[in-house]
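In the form predicted alone, a lone chain appears below as structure tokens.
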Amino acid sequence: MAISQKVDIAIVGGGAAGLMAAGQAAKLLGDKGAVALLEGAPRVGKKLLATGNGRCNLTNLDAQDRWYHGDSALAKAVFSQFSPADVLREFESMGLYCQEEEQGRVYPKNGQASAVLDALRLFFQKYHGQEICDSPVTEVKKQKNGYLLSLAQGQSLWARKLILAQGGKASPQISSDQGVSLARQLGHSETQLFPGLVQVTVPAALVRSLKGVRCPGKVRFLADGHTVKEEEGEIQFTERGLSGVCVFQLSRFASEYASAHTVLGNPCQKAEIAVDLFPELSFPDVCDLIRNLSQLYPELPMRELLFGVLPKRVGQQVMVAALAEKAGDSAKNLTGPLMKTVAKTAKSWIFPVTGTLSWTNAQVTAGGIPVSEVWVPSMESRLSSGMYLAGEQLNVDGDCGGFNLHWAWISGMAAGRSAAMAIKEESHD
């Protein structure tokens, strides 16, 4: 196969990490280097445009390794090297200005995800970078002084250094899933992959009547009865399960349980989500609330008693879950033991976990290439020198709130700069 082009650095994958790596590499090499960004889709950044409901929550001012899962501890040096302030300064150097909103979340000042993509592309172009779209890479081979990439059109490209940043399996309709397979061709392994930041499914009979209802509360993920993690926020009920940011933060555990019957690597026989509809009240306070309501409306059916404190359908279903057929009885029959049963259900409404929705609905991939196979913080492969890894294909995934894009930026910055510095050092030899 004839080599159609030779470059100093090839970046495979035009998502967040790849775009950042490409810009950093091109800037460092300047006029003396050739940097090519290869993307299998017709255009780069498609998934980036969809983030944050089109507004792009691009980082979080509290971004640090404690908000991440997988091999986050092994990646700590990358988080130490690039702070959220460093990321924002980098974007300002590209002409993109941002603002902080709630809980440290940072968005473009104009509220448009397209501005983030524009900044990354313009910056790359400013330093003479080349975008090559509609060019899936089918094969990669390491050679003595570089890498030979075979493209789907029958062409090939040779690069002195290679950066793989093709993401994972999440949202396949708007992203590619080739990164890990290319890394495998160069000797890398991968952990088991799970959908992350995704709706958790429960028995449909428990939620079907609640479809579309939203209410504030606290959720706890239980593994064999033990709390693994808890989150507070708006809970969304769907026809198949539970959703909302607070539920998304627990979904990694639900995915692992459904795939492997483990949670955090430990065997698990039963997984549940416990919903607390009154996180601001103690159990005795909820008992008092229910007692007051039953005294106020003694003739009202018990299932209607919570109409003034919870969304109507939620209040009805809590009563049914707690009292079964007795929920139709008059509130004057709500004795002390029954009252405690209702309060217990309202404070810990149990939903057995059956799994999650599919990769199509997931925002991020949990699992990936072990960080132990990468030199940190340079992001150079330990198994194939001159090749660097960045972004979602690595076994690092974060909570909601801008954390996953932050990882894409900082791992991309590390990989792009490291590859360019290696080129410059070789040129001086």
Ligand SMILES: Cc1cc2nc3c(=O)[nH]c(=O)nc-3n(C[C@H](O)[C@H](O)[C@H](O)COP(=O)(O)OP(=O)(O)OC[C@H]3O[C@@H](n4cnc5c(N)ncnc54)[C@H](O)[C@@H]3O)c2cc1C
Given for the second form:
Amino acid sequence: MAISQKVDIAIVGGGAAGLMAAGQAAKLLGDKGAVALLEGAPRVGKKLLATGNGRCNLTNLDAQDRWYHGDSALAKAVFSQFSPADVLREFESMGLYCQEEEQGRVYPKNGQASAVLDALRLFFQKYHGQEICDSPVTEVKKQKNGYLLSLAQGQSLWARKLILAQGGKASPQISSDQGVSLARQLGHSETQLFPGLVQVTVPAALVRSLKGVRCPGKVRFLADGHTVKEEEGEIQFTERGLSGVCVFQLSRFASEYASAHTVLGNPCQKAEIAVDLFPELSFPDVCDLIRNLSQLYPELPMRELLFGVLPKRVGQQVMVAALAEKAGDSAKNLTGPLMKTVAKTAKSWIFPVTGTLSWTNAQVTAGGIPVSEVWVPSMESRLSSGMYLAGEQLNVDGDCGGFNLHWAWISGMAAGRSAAMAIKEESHD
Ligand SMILES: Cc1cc2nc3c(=O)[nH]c(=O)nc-3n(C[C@H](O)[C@H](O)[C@H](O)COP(=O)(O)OP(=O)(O)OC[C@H]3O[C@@H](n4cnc5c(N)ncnc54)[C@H](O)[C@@H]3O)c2cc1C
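Take the protein just shown as the form predicted alone and give its structure as the form predicted in complex with the ligand.
Complete assembly follows, chain above in first position.
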């Protein structure tokens, strides 16, 4: 495709935020404007296709700043400007219909992430937007009335307004991990980056025998013994640690601890995950349960006693964690103090946190460009006028449940509309 040498708006990054920004800008400018979307990969939206296990959990009906971390409080005005209903309306205007599933999670009605990408692309094309793929932008220079972009193949493109939506470092095998490289050239900084929504690692000896087992429960992240956050759901035991959505929700603290020995910016000597295998039962109820089982099967080794209430290997392992070699004794020897030890372990089974799996396994980047470096809600840079920022490259990351794409859409909508409005205003001058 021939590249227009001059455009009104250039968007760098054809991910969720960039595609949304591009469509919004092209629609607002209509026939009078030229909008180009530059993507380094051969195709736009590759990561989108992988979201929600190919189904794309594109927003959450409860999306608001309290489900986010980093500088989310500073971004409050963006969340207020665009509600989940606004996002869904926007997608409907592109021809994409959605449905709500459990916990407010929203998916395309046809269950296909590709439909979200199709909608964004068709909408952009309808307003004559130009997609330029296989064109990583390597350099950006601010000029008097715009920006000069250098592309990898030696070409260049000049734009009156620039939107950067380069994404983060998560899953580099799906999308480039150049992060804030261009924003940095224009004077922006970035906070420390951690992998988010990723498996948490613990000493392998504690979990290896449980590899592949799933069980419902509650997980608590403890920083020096104090609960930072707790979540309930399906816990997945892996060869190296703990996984599952509920564990993902705690993982940004594990990443921060592993990289900086802090949690939420506070020094932390010891990080742990406490697993409650019986969240629906009180401690006395668990004691009663164990007593009943030991009376039912007094000759059974204690290790086997929980066979009917927990996945077999989890039941065995929690008994060993609580009783060590005594777990092999018969249940008739389960005295009151031992029973309490077992109940205590089953309600709060401690796994020391060693870190997380790498960026390759992470779904999101925690950290990024401080939101204090952009005007909110326009998303225009405070350091380089006429340049706008959107998406994961900013220091806003959400919990699992459609929150990260929601942020990509709303920050993209804000940036795309602001850039187009600025062009329109200049044209009236
Ligand atoms: C496996 C997986 C599943 C996920 N599932 C969900 C989910 O169901 N719901 C949810 O809310 N979130 C989910 N997420 C998170 C969500 O996908 C991201 O937060 C979101 O896609 C971020 O959008 P973005 O546009 O900011 O960045 P990206 O989607 O990463 O897009 C950035 C784009 O910029 C391009 N780029 C970078 N630098 C340059 C350059 N110099 N020149 C040209 N192009 C460049 C990249 O190639 C990339 O295409 C998931 C993430 C992963 C990895």
